[in-house]
Amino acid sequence: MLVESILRSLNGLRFVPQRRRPGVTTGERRSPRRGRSLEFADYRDYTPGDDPRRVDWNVYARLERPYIKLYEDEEDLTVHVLLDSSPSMQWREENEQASPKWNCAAQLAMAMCYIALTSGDRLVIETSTKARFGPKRGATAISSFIEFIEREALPAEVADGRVPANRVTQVTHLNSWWKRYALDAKPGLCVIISDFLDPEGYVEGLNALGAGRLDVNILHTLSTAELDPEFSGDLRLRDIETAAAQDISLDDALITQYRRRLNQFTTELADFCRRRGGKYHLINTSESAEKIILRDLRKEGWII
């Protein structure tokens, strides 16, 4: 997990939502609704029943027509962090004690949640095994959030290509998970952390989240071995989620075809996300979460 010094470097950062969404309670974000803050927004015609104290009498003196002053309302932003905890996210080399891919994804999730809580936003985080934390708001929730991450977002023991029996029934497909989540999600900003490796795809799920008035941003997490495989020769590959085996002869031509299809896969996902107003960032999970957040995501306007 992220050390305290890295968490301190995230203080003062806040998310940049693509558009204003109505919040749940009073907060620090401008709302699409009009309210009673001190920041002027617009005028509208006076109608019987309006509070006379809101009439701009200076405008009335010039135009001889009463206008009501409207002010910005300030509400909280709901930040939804959806962390894919399926076995493919926890893949590791045989000589590795832990999964660098999962470690990076869990650290990114912790950082996103920490930024939301310390900036006054309302946070909900859910994993693909349906473990959920929130909604919570404020820095006072950080300790209980860290306990949740340590308890629920730790990697499953995945060894020799076999999935532990107690995990098989918990993992759901991305489309099913996101369609269910969208049913009762409050409008706001949604950050998805996933490798998007699912035989059923992702289109229906992302469409459901967008239809639920969520602005979807994607952190696409792939390991170095997935981005630039160095395997060769006759191999037996085993699907870490289904345990299905496939014998292949891996040569330069097949590697070239793999890279072409991977580029098509990431490009299509990025285009799909951006056409709907979201942000997309492809991550090599060998990079540090601190560098990804403080360098890449700030440069791309995810946070300020």
Contents of the next structure:
Amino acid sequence: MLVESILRSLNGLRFVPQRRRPGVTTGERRSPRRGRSLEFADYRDYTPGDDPRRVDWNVYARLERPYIKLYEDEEDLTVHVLLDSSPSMQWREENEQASPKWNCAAQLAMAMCYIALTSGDRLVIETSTKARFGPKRGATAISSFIEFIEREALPAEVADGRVPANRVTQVTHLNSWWKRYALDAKPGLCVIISDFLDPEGYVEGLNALGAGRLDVNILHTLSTAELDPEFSGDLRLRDIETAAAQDISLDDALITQYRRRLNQFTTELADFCRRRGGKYHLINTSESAEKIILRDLRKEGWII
Amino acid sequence: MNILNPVALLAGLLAIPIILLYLLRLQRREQSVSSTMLWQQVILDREANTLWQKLRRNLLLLLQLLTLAALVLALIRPYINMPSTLSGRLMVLLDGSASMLATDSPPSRFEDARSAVGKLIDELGPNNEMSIILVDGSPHAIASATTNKSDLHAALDHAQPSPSPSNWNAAIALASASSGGTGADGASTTVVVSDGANAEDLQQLAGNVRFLPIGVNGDNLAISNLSIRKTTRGLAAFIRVTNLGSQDDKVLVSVRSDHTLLDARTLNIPAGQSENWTINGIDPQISWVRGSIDEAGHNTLLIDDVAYVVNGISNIRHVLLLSPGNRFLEQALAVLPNLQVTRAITPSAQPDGKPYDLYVLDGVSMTLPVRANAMVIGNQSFFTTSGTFSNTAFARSEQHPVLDSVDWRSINASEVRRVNAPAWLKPLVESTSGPVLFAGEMPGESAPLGRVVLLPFALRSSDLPLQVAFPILIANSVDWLAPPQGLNIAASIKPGEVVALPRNTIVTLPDGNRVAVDQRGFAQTDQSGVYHASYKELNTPFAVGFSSPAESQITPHPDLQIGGSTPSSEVVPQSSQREIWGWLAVVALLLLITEWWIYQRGVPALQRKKF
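Show the form predicted together with the partner chain, please, the one above being the form predicted alone.
Full assembly next; the chain just shown is listed first.
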């Protein structure tokens, strides 16, 4: 998990939403609604029923027509963090103590939550096991969030593939998860942390989130073994989620072909996300979370 | 290329079980991955699970099949027809004499000859035997009737030329004895590899004979003679330098004695001519003289550029042989070293008036000078006799230097005079009828007057001259009657020659090393120079030097007369089968090692993680 010094360096940072979304309560984000803040926004014609106290009498004196003075409204921003906690996200080598991929994803999720909570946003986090944390406000929720993440960790024998994951847990597909989530989600900023390695795809789920007025931003987390596989020889690849086997004889040509296919996969996902106004960032989980957050995401305008 | 064992091709069928075993053996290593989604898409792109893909991917299987192919190819014993100059049993006479040290074809003629014989070994067919005889002063076989080329090359590599003249007659006798029959394919070939020096008109050799001439030119200068003699002004050294080449030459010659330079001179010697040079007034006390060619324009053989002679005049013993003529006695005396024999029918004195060291009286009487040593044979007038006897059956003999190594038991004489010998003349051998050999020292007033050995029978009436004991008896008698001043060593020793020296003699070599002589004599005469032999109080120098006009004549002979005919030096093209199964076996071994290494370490091109 992120050390305290890193968390402190996240103080003062806040998410940059792509567009204004109506909030739930009064907050520090500009709302698309007109409200009661002190910042002037616009005029509109007086209509019967309007509060006469909001008529701008100076304008009436000059134009002899009543105009209502509108002010900006400031509401909170709901930040949705969707953390994929499927077995593929927690995969690790048999000889590894912990999954680097899951560690990275959890750290990123924690950082996202910390930024949201410390900047006064409303936080909701949900994992692919339908476990939900929030909605929460305020930095005091951080400690309980850590426990929430730790509960999502799979047993070691499942994470390293010794026991098929489908015997221990029910595998949730991304599309069904996100479509369900979009049904009752408040409009806001959505950060998805996932490897998107789902045979059923992700398009329907992302479309559903977009339709629920969520600005979808993607942190695509892939491990080094997925980005640059070092396997060779005659192998039987075993999918830790489905326990499906795939016989393969790896050589240079096949590795090259895999890299080409992976590049196509990430490019398609990035294009899909950006076409909908979202942000996309591909993460090698061997990189440090601090570097990803404080350098890469700030540089790409995720946070300021 | 042809094959000798086509049936072995059936072994190629072993490839089938290898492939089957591979297919059965193929067990994939299991690896868990986060998702097979992308891999499935990749495999859909390229149907990677086909049988051909499995086989193509597996380098180990390929190497196993290649190993099998190499072994099968080796088993069918393929061979290629190679042009060969030789077939059957081969006898190589490799000239290792002094002339082969000539450097007209650098580094030396012998290295050229070694290279030529090496090529012969390489051309040798699988069933052809080869023997190599190194022809030097004492020819010997360095490889005997072997088909093992490694052994032949090893023997050839160890062969070294010796600074001695070649003994071709002994070499040809050895070759004839060795070649005995014919080779496996019925042919026998003798190849003479030589420069032809000292190899003229050799004896007939059985089978085919070929001559491989060695050498380029015959430019050589040699000290063909070096001697010293006593004159009224001390010693005089005589040196003769011969230009054996085809070009006139200017030569710097130096003469040293006991490491002191006596004189040096530049001589202009026309081609084929000699120049003589005499140096007078040399101190008679010097022990040896060395002559050397220090500089010359065209000189390719260096071993004959140095000659040594020791001042051994005092060791010469003068013998007067008074005899009506006896070939056995003359021959027995002639072979003894440091002996100057004067044969006469009537008594005479030395030219300088001095008495002889030894008088041998063979049936002839004379008045001997005072203090004379004499060997008296047969009829004599010094001692009275009383009849004769003929029964000479051996009875007993005394221990005496004259009888050292002499076996008298089988010696008989038909008529022996019965001598009334004085007391000092002791009978050494007695027969059943009386003494047949006397020896003694005639006493004088202050010193002995002389020594006498008496054989009281004529050699013609005895079988003694036909016995092995005769030359030994003569040699023992001469050494006892006139003992040499120093050790009895011949004045001129050739390199490699064995010198007969008493046991435990200490010999100091020219390089300063000291060697004790064992019972077999002294054989370490490889160095040219002056040796010093010490035995008890005697200290005698002797010189070992190369002096062989025939070996110094190094002009290469393009032809050689062997048995009255001239063997061809042309290569007669023949064909020999050279099998290549050995190379194929090596390839199979390398493939097997590679396969093992890859199995242990993984495919080098795919150094990724293995499970």
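Whichever C-alpha set is largest while still superposing within 1.5 Å between the two forms counts as the rigid core. From a predicted model like this one, the values you see are computed outputs, not experimental measurements. Residue numbers count along the first chain shown, from 1.
- Core-superposed comparison between these two forms: the CA of residue 204 stays below a 2 Å shift.
- Superposed on the core, the two forms differ at residue 147: its CA moves 2 Å or more between these two forms.
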